[in-house]
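Single chain ahead, by itself, as structure tokens, in the form predicted alone.
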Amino acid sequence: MMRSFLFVPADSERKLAKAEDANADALILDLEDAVQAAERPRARALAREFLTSRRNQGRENTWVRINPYDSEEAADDLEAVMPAAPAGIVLPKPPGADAAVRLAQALDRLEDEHTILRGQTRILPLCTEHPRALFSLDSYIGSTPRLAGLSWGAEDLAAAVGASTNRDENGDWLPTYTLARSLCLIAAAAASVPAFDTVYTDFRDESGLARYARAARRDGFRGMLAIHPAQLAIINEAFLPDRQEIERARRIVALFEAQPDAGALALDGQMIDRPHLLQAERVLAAIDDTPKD
């Protein structure tokens, strides 16, 4: 189970090497926003180096965040990071579903030409961030099998549609992102794929982080993206289940095994059914899949 993806600017040496002992579930080299279009060439060689030596140390849940794939530097990018085997790479601003399967028809390649196991580079869609791409999130169902996920992004949207903020006095996300963020979960279940919620961009706020994603499990994420490493222990702990869900989740799975046939059952006075039994296991699940130290 990813809980936490730090973003890390791919030009600053001081910022990867903070990076190594930041408690990240993965790590995303960033060749985009993060990094101005004159250092990229130096970002994408550090990049390269970075994941050349996590992959010699056994630590290889490091991905890369290229630039849009329909964009002419994506595809050096891809050129010079692909020979170190990124675990995956993250795709920003897709229109729709087609450029993963163009990004995945690029990595088929890619992987054959750097003998790296065909199909071992997964894809994360920054799935919202493009205005068009809210009219067809149901493409990403079936699209490729390299889909790790969706995530999704309110900065590039709101400047896309000409808003001047995308939160509004207390904080929370105007109709429009709440709209875009329902989405990006709809549309990863339908796919059959984990949604992360986007970053929270205050991470001095700590209260508040803590309050976002813990809503943001509550809602069916199953983790988030980080702009600071002060964020990931928070984020870590909010997405795990506490003491007594995982009891209750503990009861409910044993109450189904003793009764297979059954379609529901009582619990405390309650009566639970296959729904019940189904978000029991991924409780279950969440705590089997954390990533061990």
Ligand code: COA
Second form
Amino acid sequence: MMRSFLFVPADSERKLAKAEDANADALILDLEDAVQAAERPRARALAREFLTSRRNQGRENTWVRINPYDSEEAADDLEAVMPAAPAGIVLPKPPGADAAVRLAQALDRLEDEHTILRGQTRILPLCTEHPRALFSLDSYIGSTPRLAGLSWGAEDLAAAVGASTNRDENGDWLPTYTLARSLCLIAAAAASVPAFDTVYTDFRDESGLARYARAARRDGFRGMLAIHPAQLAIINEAFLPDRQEIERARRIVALFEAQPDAGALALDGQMIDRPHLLQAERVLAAIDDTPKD
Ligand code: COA
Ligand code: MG
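Can you switch from the form predicted alone and show the form predicted together with this ligand instead?
Okay, now the whole complex, with that chain kicking things off.
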């Protein structure tokens, strides 16, 4: 189960070293916005080295964020890291699902070239960073079997629309970004892949992150991106169902099992029907060995 992805700027040996023991479900070595153009060649070499050493330790959960697929840099990024077989590619600023499809075709060739199993490399698009993308998010449906989920970003979208900020005075998303976030969530559901919420940039605000992540899970996100190792434990916990939810889910499943012909049933004075059963089954499927108290 993927709950937390940690971004690690690939030009920072210090952060790469720190990331070795970080408790992330997956790492994302960044070659894009967190790395200056002049540092990219070095970052690519470091990313490749890191991926290789990780694979040698049997850890296969390392992703790479390349530059936008239509930039000249993306080809160099892929050339550098594909020999080391990353778990997947995080795709920034795609104008639409077409960029993911073309990336998938490039990966077909690169996997063959480096004798990697065809289709092994997954793709995670940041599907709202380009303003045009928001008008065609349904095109992710059936786009490529490599699609591992959808995530979104608010910083590039804000820059694209010319906004001076994307949050209000309480730190909550302004309407443009709430819209983008919801569209990402809905598009992911339509494409039958998980949605991952975007980064929480105020990395010292642990209680704010905990609240945000719980709300994200409540809304339907399956995990979240992180920018700092201290965010991981909070995110990992927030995306597990709590005991009350698990108990309720067990009761709903049991109730329907006891009355298999019923469409709608009553539980604690509330109507429950098929969507509730599906949600209860999802909660039970998501339980770790150690559900939180
Ligand atoms: N991955 C790995 N290690 C990280 C890290 C990350 N994303 N963020 C911080 N660390 C390390 C630091 O290097 C430091 O290690 P050290 O004790 O060996 O020096 C330790 O964790 C504590 O870091 P801290 O001092 O609290 O933060 P910082 O000021 O060094 O870094 C940021 C703050 C925001 C610059 C940093 O967290 C970062 O680079 N995040 C990722 C940015 C990114 O990738 N953005 C692109 C996606 S939006
Ligand atoms: Mg960006």
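Numbering follows the first chain given and starts at 1. Between two forms, the rigid core is defined as the largest C-alpha subset superposing within 1.5 Å. Values in this document were obtained by computation on a predicted structure and should not be read as measured data.
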{"property": "Displaced residue check between these two forms: Ala34, CA, 2 Å or over, core reference", "result": "no"}
